[in-house]
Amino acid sequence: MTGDVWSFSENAAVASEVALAAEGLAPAVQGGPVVVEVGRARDGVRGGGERLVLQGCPQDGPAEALAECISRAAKSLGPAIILVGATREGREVAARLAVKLDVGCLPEASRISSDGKTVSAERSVYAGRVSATLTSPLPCVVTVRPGSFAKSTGATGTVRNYDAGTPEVRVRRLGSSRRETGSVDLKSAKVIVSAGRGVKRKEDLPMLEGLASEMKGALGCSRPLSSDLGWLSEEHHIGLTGVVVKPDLYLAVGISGQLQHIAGMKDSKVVAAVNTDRDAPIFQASDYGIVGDLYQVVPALRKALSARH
Amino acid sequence: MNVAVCVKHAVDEGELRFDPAGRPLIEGAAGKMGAFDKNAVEAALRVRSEVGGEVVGVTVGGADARKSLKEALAMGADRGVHVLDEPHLLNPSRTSALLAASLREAGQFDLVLCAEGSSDTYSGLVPPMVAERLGYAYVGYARKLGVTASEVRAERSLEESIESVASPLPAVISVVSEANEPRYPTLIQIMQASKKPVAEVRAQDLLSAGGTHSVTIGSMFAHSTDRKRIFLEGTTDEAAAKLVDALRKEGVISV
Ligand SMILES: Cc1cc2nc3c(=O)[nH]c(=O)nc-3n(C[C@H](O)[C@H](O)[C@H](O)COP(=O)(O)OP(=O)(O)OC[C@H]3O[C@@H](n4cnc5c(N)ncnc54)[C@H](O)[C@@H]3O)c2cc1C
């Protein structure tokens, strides 16, 4: 089967990553990469090839409307593969799209290839313990794990407008509040100091932030600190259900090292850990370990770092 | 209010074994109820205690999956539906088609609750697919729920924002783990769960009219984590100095 490879994400940064995945895949299905946009072409989205702008659809979603508009365009234009960024909104778009188009769906791909008849996607399963390659016939929808591809630097080609109409939506938005976002971009940080439940109080986080900035790095955390305690925003949350990072150095402080956390940092170049428990699983996944109380070890590390200056 | 809650008997990732070539031994692997599914069951039970009605637990899976269904019944669900299927791992199209078909047969539901994702695959596709197939409204990643006779209000936990929404019924809702603290069943509840009715349906009877798109598993292998695992010993200051030294030698810090 031949056809284009479409890419879509409602999140501009993820959209540029998915666009790069589409550029890589397009030759295999003898088509071109197409960046799908809703309402208007966004400046922040990079991607080579055509830009398909769906008119009529509300620009900021909801997913229900986005899926309907994209499916209308897909039914008339017939792409071979539709890649959707696996964000929380994106997963709904992809799921609805696959059902509406009556095609298969491969989830959470970190690598994608095609032989022209099928598409194969590599993903991690069982809390990151296993890497699986899944194959489905074309046409197919694939959700793409954010952080798996670099951002496209391609220049926008022709812009094609498509009137997808304004679909009915049932779920009404009553309000939205942005989470407090720092200036963290964990995906591009070379050094990450990551905080876990070993940290007793929110007020102690600046100590770790200080260590991170002295190492020219950023602060991350385990899921409980962001999701349950709300000490840090979700963009700091590393692991299966958060972001996947691959820094040069990952320093886990007071993190036990459960599989779901390891899933988000196991590809780091060097891993070091500080934990009071010598048997904590994090040490099995580390190159260097210090058994000790973070409230003593972190100040000692800061002192050792400044010793040279 | 009629509430359905979907639970998955997930592979217990901590118990997974591998053959010498590094392939996971999926067949016969130990299973457990998806960790977040317990939050979905808890959410369903709370809706029942607020507005009354019935909670039906639904699972798709092999004979083993009965264990997770029983757990939902022990937590407090009134009855269960078990769609007996080969464990068709990693195909959300099939799972969602079976769930939607069995929900259509099992009754008229106002709410279908699911977890944000299963603990073994975490794809997050089954809940919105079920909504799309049933033609229900969908609210994903809810961390707060308020249900009235005609509508559900929810706070959605998205990556960059918290969004509040109102949705008509019927609706499929997926909940995040911070939505609630799941209850633990008592011993008596566990014993009573065996007496609650469970309807068994065969997958092939539900999907006789047209199958779903195939997903084949090409290969599976263990991620290897080759790490040095060196403990730095000594006093706190000595260990810290050794670590900073090692990291400088590795060239991963520039200070
Ligand atoms: C489906 C699913 C998905 C999940 N996804 C994620 C995910 O994406 N990311 C994630 O992180 N988790 C995730 N989790 C949760 C995960 O299983 C763990 O519960 C979580 O990672 C534990 O966080 P922690 O290590 O900070 O806390 P704990 O496990 O409580 O560990 C705290 C550690 O700190 C140590 N400690 C205590 N005091 C000190 C001290 N003074 N100095 C030094 N060390 C100290 C303790 O020895 C312990 O090892 C998920 C769970 C499920 C079921």
Contents of the next structure:
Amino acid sequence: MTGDVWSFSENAAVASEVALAAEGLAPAVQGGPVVVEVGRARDGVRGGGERLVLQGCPQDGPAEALAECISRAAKSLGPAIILVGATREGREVAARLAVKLDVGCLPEASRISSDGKTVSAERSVYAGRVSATLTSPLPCVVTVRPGSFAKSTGATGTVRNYDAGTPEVRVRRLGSSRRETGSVDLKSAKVIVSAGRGVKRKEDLPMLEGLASEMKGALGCSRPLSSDLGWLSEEHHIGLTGVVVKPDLYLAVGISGQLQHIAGMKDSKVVAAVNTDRDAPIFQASDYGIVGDLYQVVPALRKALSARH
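Let's compare: the form predicted together with its partner chain is above, so bring in the form predicted on its own.
Coming up is the bare chain, nothing alongside it.
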């Protein structure tokens, strides 16, 4: 079977990652990589190969409309594989798209390969403890887990417009508001200092922020500090339902190390941990560990770092 490999995400950063995955798959299906855009081609999205711009579809969704527009184009142009970034909206787009096209949908892929007749996707299961490989015949829809691929640096090829028409949707957007976010970019950080429930008060976080700054790194956290307590924004949350990171050094401070958190940082090059409980699960995932009170260890680390300058 021959055909192109399409890539799509409503998130520009993720779109460039998915585009790189498409570039790697295209030779196997004897096709080319195609970046799918809605309404217009975005300047921030990179990807080698053709750019297919779907005209008539609303740029801001909803997922129902995006899936309908992409399916119309796919039925006409016949791609072999459609890759969709596994963001919150992307997961819904992919599921709806697979149903509309009556094809398989492989979720949360971190590695993808094809023999020209089928596509195989590797994904983590059981909170990252086990890797499973799923296979589907072509054509197929695959969602790509953000952070699994680098961003494409390929030069954009020709732009092709396709009139997808205005889709009829049952969802009506009544309004929207932008969620407040900070400037943290954990995915590109080389060093991450991550705070857990061992931190007693929100007012103590600057102590860890200072350590991260002296190490030229960024501050992250486990789920309780963001989702439960609201001490940090969701963009700081590292874990299965948060950000997946791969820094050169990951320092877990006061984090017990539940499976959901380990799944988000297990691919770090070096992992170090500070915890008062010598039996804490985080030590099983660490290269180095300090059994001690973070309120004594962190100031000592900062003092040692300052002495080196």
